[in-house]
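Form predicted on its own, single chain, as structure tokens, below.
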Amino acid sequence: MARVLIVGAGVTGSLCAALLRRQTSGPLYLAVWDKAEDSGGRMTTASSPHNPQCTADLGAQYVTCTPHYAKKHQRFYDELLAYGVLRPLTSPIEGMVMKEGDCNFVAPQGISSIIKHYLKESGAEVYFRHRVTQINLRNDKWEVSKQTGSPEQFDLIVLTMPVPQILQLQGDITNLISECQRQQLEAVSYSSRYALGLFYEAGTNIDVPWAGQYITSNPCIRFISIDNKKRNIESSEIGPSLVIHTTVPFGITYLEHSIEDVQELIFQQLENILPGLPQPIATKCQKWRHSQVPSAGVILGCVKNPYMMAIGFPI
């Protein structure tokens, strides 16, 4: 039986796992490892510690489908819509730039439900808190070492984490990357930002006419979302949640500051935009060191996804 490991339980890793399962006819052992405590990656959804039904999308806020990808990826959109994983975005987002033919979707159960859908379909064994440290070649197998626990061997490994994390790996994998490829990989740049989720108790009213708003005049805050309103799942029994995304310059400036200090700075600026907000009962501040890729360039020849690299032998 072929053994395949996918490192990263985000959108690339989960979809890759599902496609491998669909396209492999023979017996296949499929594992997904992620260093985090849950799946999602940049499509993570956080829950209130007081009520797990009160959630907030701290990464991607919605899915934009262009006419080109509506045609190219139609089966994926049709499937996600049929299962109720995606739903058209109908709530007002102020300041959103729309191009002709684009359509936007939200995930009613949180943006991470897209990842969970594909992981479930893949049938993969998913392991969290598995941080890969080394990859070595042992008797025509790839031996993967993690921060804790014994190494394991696989026939194929697919790495879907950000490029800087790939370049930090030790072992024989370093010999697979030529100097030219390494320079190309090191040239990939990422924006950095923070996201702050605020959770409120049931019955709290956040009185604004929009579900989301892009901010252009604040040095700290770029986007605000009333998350349950954006997803059209407002309920009198579940408190609202609010998400704040910072600007890229703010994220870069305060990248190495403590989460507590950054959260306080965001609160100060939020008061200027939405004065008199109720006091949240819980908060979750997320640092996105590797948020988005302004320019990917060429990654390992024909692989242009800056979140994926595959090594192995034919199965």
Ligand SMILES: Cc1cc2nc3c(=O)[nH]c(=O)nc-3n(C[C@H](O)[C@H](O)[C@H](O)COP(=O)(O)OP(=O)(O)OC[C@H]3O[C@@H](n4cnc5c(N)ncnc54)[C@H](O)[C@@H]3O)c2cc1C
Contents of the next structure:
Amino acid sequence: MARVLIVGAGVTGSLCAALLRRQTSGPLYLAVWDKAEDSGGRMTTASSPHNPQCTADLGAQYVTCTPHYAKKHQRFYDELLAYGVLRPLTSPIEGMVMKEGDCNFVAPQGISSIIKHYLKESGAEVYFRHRVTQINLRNDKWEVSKQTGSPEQFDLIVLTMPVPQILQLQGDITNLISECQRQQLEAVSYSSRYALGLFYEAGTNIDVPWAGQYITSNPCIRFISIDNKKRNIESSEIGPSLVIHTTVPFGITYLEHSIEDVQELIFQQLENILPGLPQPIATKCQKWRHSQVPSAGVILGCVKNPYMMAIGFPI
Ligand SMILES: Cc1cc2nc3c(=O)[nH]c(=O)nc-3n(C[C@H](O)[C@H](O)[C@H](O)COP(=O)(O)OP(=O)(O)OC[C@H]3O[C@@H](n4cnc5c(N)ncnc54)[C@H](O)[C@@H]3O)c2cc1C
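Please move on to the form predicted together with the ligand, as the form predicted on its own is already shown.
Now the complete complex, all chains and molecules, led by this one.
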């Protein structure tokens, strides 16, 4: 039986797993490994420690569908809408720049439910706390080492993590990437930012007329969302949640500072934007070292797809 490993349980890894399963007729052992403790990657949804139903999307906020992809990826959108994984974004987001013909979708159960949907469909064995460190060639198989535990062998490996994390891998994989490819991969740059999730008690009222707001006048805060309102799941039994994204300059400046210090700075700035906010019952501050690729257009030529690398067969 062919053994396939997908590294990364984000949207790319989970969709890749589902598509491999759909398109493979023979027997296939499919595994997904991720260094994190849950699936989602940069589409993560955090939960309040007091109530797992009180959730906050700390990474991606919504999915924007352009007219081009509405046609090209119609079956994916149709499926996710039919399963209730996605719903059109109807709540007001102030300052959002919309291009003509675009439409936005939110995930009512949290953006990570997209990933959970595809992982479930794929039937893959999903392992968390599996950080890949080395990939070597042994007797025509790819031997994958992780930080703890024994190495395992696969026929095909698909790497879906951000490019800098692919370039950190050791072993024979380093010889597999040509100098030209390496240079181009090294040229991929990512923005960095922090996200802060605030979880409130049921019944807390956050009295603002919007569900989300882009901020242009603050050095620290770029975006605020009343996350449950954005996803249209307001309820008297579940407390509201707030998500704050910092600006990229702030993210870069404080990249190596402690999470506690960064959280304090964000709170101070939040008080200027939303004075008198109630006290949250829980918080979660997340550093996104590799947040988004400002321009993917630079990666051309040797590397076919900068977001996904497959070892074992040509993609
Ligand atoms: C703050 C923020 C806001 C965003 N907003 C939006 C938005 O509104 N709309 C939108 O469409 N996109 C948005 N994005 C971008 C979007 O989240 C990403 O493009 C998308 O989630 C990338 O998915 P991926 O599966 O390719 O990579 P990732 O989600 O990064 O998944 C890679 C996975 O690989 C794992 N991994 C890394 N190294 C290893 C290793 N050595 N071993 C094992 N596992 C490893 C990671 O833990 C991770 O789970 C945003 C991103 C951020 C950070």
